[in-house]
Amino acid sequence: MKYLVTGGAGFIGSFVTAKLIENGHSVTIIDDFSSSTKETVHPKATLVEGSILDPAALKKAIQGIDGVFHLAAEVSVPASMKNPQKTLQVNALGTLRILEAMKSQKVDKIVYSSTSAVYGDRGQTPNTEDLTPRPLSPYAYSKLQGEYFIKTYTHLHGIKSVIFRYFNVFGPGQKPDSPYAAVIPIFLDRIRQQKPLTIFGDGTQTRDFIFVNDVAQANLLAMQSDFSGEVINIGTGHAISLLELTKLLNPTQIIHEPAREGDILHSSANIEKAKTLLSFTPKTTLQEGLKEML
């Protein structure tokens, strides 16, 4: 099968990419490289520099393709507060304008890569797909548009669709070096630097830490599944505190800043669905995944 990655030179679209070449698929990439680096762009794959909201870009990437899987966005909580506008443009707008692509080349299914964002703060609970959303940023905000657009076209048009909402994902990878780089590279780059780990907040505040390796089988899955028109979590059905992932690395000092706009307290998911459709268990602990990543 051919198959088409938006942002698969990014952090999750690399991964995902890899695995489906090692299963023997084709894969083209469309990125702007406007998060990551051509160094990331697998060797076997079919490269399409530029924007999802390039049209001309899109269609030269989507043609004689059999699926999607939508990885591209602009994906910082903090930035989105800066710039909504951007935000949306990319998350939500770039979203509708791969539909409009892919119904043009009549083809049938995408993946989207949604976040648990979209649940807001509901306490400690692990929230379930079918709680309301209420986003708290406008990056939430747009990732749940993309969520609606693809709801619409799946029911309008017949395209096939699963939407994801990941939970923290991590990783070999990542960046730490932007002021908006996810807490685990960050934190690991301060370690290996003998320098303090800053927490906003009191550190108290909890996450789900999913390996990106288990999220890429995971996009592989819903590909290969009959069902279509499913939101689905996607994270290990366990919580910690950012406190306790300090105590894994064993660092100098930690700061602590002020609580930083958007930020939710507490997150962690439900992953009861994602077993029962997809048969989908990650493989990996935060601690093994951790050591991949020193």
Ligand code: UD1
Second form
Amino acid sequence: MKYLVTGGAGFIGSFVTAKLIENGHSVTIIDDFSSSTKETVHPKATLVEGSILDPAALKKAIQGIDGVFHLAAEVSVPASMKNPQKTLQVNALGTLRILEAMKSQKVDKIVYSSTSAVYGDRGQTPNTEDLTPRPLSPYAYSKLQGEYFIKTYTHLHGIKSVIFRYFNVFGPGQKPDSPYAAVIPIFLDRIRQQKPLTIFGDGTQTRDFIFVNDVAQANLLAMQSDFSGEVINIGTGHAISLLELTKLLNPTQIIHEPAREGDILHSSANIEKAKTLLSFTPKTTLQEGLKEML
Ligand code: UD1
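Show the other one: the form predicted together with the named molecule, since we just had the form predicted on its own.
Shown next: the complete complex, the earlier chain at its head.
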């Protein structure tokens, strides 16, 4: 089959691309390299360089495609606090543009990467997909808007869809070198440089960390599935606090700074739906995944 991976040079997109190619599929990538470089473009993938907001680039990328894995996004919560309009444009309007391109080129199916951030703060109870979303940041809102556009196009135009709500994805290739980078690559980089780790808040906030290869596997399972319009959590079902995370890493020093605006306190996944509908179970533990990043 021939698939389009939006953001295919990015952290998760490059793993999805590699797994598709390993499985004998052909892949086109559309990427504007806003948070990645050409080095992470798979050598066997076809590249369309451009933004998902550019209809001409999208049209070129989507021709002859059997299905779309939509991962191109602004992924940072703090970046969305600083520039909400950009986040909304890329994540919400960008998703709409992809759906429009799919409709006009008669592309049948989309697997969409949304986020557990749409749940907001629910305490330590694992989030189930039927909870009413309570986005706490423009980032969470923009991803939720993307979900709603997809559901609308599934309903109106019969585009088949699977909507994933990822918890905290980590793994090799995740960049530490931006103020908007994710916590694990930042911490590992600081440890390498023998610098102290900074925890925003008291460190009791919890996250459910899922290894990137497991997320890529879930994407392939979703594309092969025959249901549509479902929202599915992708996490491990186990959350740990940031203080517990730092214990696994043995830092020389920990510094506390005020909690980040828009930050969620507790985030943990109920993954029964992924198990039932996709026969998905994560294979890599946090400890195993961290070793692959060292
Ligand atoms: C992350 C993802 C987001 C995804 C969401 C799913 C990134 C950049 N963000 O958001 O795309 O949709 O999970 O729930 O991948 N922290 C520190 N010190 C640091 C860096 C972060 O204490 O140096 C804290 C943050 O304040 C936060 C936690 O670590 O409490 C996780 O932060 P981060 O890795 O940025 O991820 P999320 O905001 O959870």
